[in-house]
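Take a look at this single chain in structure tokens; it is the form predicted alone.
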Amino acid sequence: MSKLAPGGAEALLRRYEGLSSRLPGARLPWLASLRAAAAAAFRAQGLPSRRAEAWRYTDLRPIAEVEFAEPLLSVTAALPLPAQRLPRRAVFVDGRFREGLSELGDNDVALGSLAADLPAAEGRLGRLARPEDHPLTALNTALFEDGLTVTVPAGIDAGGLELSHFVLAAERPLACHPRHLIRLEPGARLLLLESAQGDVATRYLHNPVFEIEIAEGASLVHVRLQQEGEAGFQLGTIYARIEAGGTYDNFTLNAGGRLVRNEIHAVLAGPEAACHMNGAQLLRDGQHADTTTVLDHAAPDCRSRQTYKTVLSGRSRGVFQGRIHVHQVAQRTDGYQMNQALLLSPEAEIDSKPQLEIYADDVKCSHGATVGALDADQLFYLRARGIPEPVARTMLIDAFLQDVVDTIAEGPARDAVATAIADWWRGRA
């Protein structure tokens, strides 16, 4: 792989070094073990560049000619935390558990701090995620502190969970590498509604690495509001496996942070398994957003739907990379994908890049993807009959996503989601 590794990989390298003997888990030998592979991994492959055909939309210069730091440990008496809207609550500060935030409810789910339990993810943690084969799986395998461990029992319908993380106002650019590992058991249920936020003039890199096992019949609606400072990257990745007739539905709004990108690479491993990855970007001026995803079809039968829209404002750039995986095994697919742009202004840019990669015969999939500007006609038709210009334009645009949030079947993170939506135009006004 092409790397791009300038002061702020090195000195990340450098962090791993003076820390390692002093992460959660250093007296365990096998987590001793991946940190180094991990590590090593990671001193080979750098920062991946533009060359690099899954990083041809996004450069991570900005990135990687930051030097970041430790997270201090913070006072969080002043955390502005919203109302809590789901019965469960796990609340990270700068890549830490903070129990005392927390509302993690009964015991009929296993819910808790990595870190504070590290024994029992022998097995689990890297399972899905193999930091050889990406820098930044091997740059959070390496450097992680806590996440969120989740087990939800055989048959038992969790409801819902928060993940709330947040990064404090800091003097200086500081990293996080949360890990956290989600497993459905047979037939069961669980709502994880996702919010990542940050102080708005720090700079600072959360690269959270999520691992996600989906047993039979179980199903995990997976819904994430990124919305991170304006200085503030974040660079994450998911690993789904969803066994047979498993559901994993997960849908990423993107509207904040300097430079961010949501990876996810999904594995439908049994008969009628099914995967919907659905989103929204919302990007202002300066910022950049990339969306990627890898679906692999691995069994018969097996359904999958992808959309994803963006609205681009200003000088800012959408990414889109949508690979679909038929293996020859996979008779009788499903596929559906399509992606979206609408720029509002002259100096917006999207890339689109949607594939299909099939090798079964007898599949039905498709893919599309369409760019445009709000229609004229329809500005002019509402603007007619009196409606303000800004008034008509938001109308529009809300209209443009309005499908997509739709696909959300949860009514508490459909209506967090709208809210998030909300919040971006009041920012932009």
Given for the second form:
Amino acid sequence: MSKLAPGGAEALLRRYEGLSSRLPGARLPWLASLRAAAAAAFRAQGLPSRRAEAWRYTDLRPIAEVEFAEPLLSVTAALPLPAQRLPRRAVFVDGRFREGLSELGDNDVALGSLAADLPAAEGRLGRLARPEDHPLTALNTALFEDGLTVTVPAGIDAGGLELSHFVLAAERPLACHPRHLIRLEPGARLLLLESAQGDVATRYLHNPVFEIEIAEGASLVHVRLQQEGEAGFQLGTIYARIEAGGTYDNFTLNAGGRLVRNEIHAVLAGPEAACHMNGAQLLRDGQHADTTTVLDHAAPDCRSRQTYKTVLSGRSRGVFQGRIHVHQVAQRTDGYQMNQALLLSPEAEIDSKPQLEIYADDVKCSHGATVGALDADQLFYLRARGIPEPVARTMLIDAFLQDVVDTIAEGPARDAVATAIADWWRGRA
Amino acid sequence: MLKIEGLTAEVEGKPILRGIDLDLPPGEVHAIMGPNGAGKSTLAYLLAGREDYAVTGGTVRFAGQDLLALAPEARASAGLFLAFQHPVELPGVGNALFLRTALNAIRRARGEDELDAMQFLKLVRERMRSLAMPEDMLKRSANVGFSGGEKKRNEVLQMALMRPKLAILDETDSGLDIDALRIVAEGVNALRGPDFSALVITHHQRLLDYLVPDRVHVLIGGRIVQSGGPELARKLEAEGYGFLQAAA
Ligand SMILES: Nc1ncnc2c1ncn2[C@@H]1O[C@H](COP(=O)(O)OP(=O)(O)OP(=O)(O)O)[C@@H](O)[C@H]1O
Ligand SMILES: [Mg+2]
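Having seen the form predicted alone, please provide the structure of the form predicted in complex with its partner chain.
All chains and molecules follow, beginning with the one already shown.
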């Protein structure tokens, strides 16, 4: 044992030491050694601190202070799950797949629990999400119990799939670390609507890691509704690799949780691949949400678009960090990044850090950021038409979010986001 | 309907209105004319409740209430409508949603039933036809990318939907083509009656040909320097404000 990770990190490691022989796949040598290496990496690094450049604006001490336990095995059925919106749905409770609550549909798509078929994940699990690169990925690798695996075969349009994660009420704080493996073979298509919710009064850590492989000409639309409980923490990390002509569209709504990080690493690995990363963050008093994107343009003729909008009220804090790395080979890169914040209160704070690193010479790459309050003339105009001030403010905030929500082309997913935003308003009233 | 007495107001310490007295009885239409920068829009905004101005003296009574004590939305619910000289663009707010929300807010305040989407659409289409407005203006964001004349028509459409007791039109005729000018005037004339008054701010005699005012007031340097009948507007059109500047 080289260096003891402090506080909650230590408790998480003890968890690993007590559990490792009982974790799924414990008898698979490749996985046991991957987990052991991940635990060692986490032990060496601990939870990220603000001394690390990538964590300058997000302080994980509120998480480090908590002693998280693993979730109990529960069979309780009463779940306030939202109505199913797409033909297929995979439901996870406390990080574990629940077949009885899921609706996986036809077997043209390989779809199911990671824990149920771990031998098939050899060579795939850990390929994009490497424990040595990221302490939270290391933690997830050491402790994951389950997750979703999806493989959409070449040329198949798998339609819509929901991935719903729910954390039940628990007396002791709990942590779950689901690992999701998504693979689209050449020309395949999938709409993945992910939602994350949890009991309002339970302290929990949801630490999901996604490994997403998008082969030549394949297209994944990944819409995420982060609506964690008020005392919940979500630290989510996505790794996506997009081959030639493939597309990855990510939209993330951050509208819940106490402290949240949405971290996306995307690599445009083949020519003419595209990546869209958009999102909205709606923050109330006491909430902290961080969106961090790392985009690698590693091939020529690729296109990327990012627009994030954050609405902050009370004493809330938002963070956007966006790094675009254009490699030397990535000629004719077309990149765009925009980050806009609407401050509804003088105590709210937004930190914005764009970072362009361009090593190719024929590149179109721009970024921008705006921070503002509601427009006094617009507010007066609406009120002069008889619209009460709170309604007028809501209308203007919805209008601020409108164009980024409209980037979601798929109707059912866009409706789900609009509903989640409306629910957020209702929760506020 | 509207009674202004000794109203003085300033912006950032600079006096703009220097004592306005104006009595607008129910059923009458009054015009306000005056050179650029005289304070006409300031008066209009102040009556509608804009907060940029500090009232330093005087009173305003509207339909038996102390107007200056009311929030802007309460003034609108009480029946006051301002057609803005520069209608505000609302990117991301669909015009249909804007119009319906505004109309229903007023209806709720009056104790009337709110209109559902279908009822609203029927009503608004009818009003738009009479204002010769193309229907695609409902789908666009309110006032965004509208031409100057389209913005003004959209203001008149709001007035026609809300049926106020007091309409203040701030240069609604500026930027309108000749046909639109007549349509706008007809829109106001259609509301005319014993319970409707209008305060029409304009630089041009032409609007007043269609919308014959009961009184014309000349505002210069933050004061009403002269009032008279419709013939005063014709005299100003012919001679300019020169003969009144001395009085200001
Ligand atoms: N917010 C403000 N800050 C500073 N000065 C202002 C402000 N609003 C109005 N003023 C000044 O008050 C004066 C009156 O302006 P107002 O817009 O009322 O004139 P107006 O009579 O409507 O002119 P026009 O015929 O050009 O529309 C002008 O000198 C203007 O510059
Ligand atoms: Mg003016």
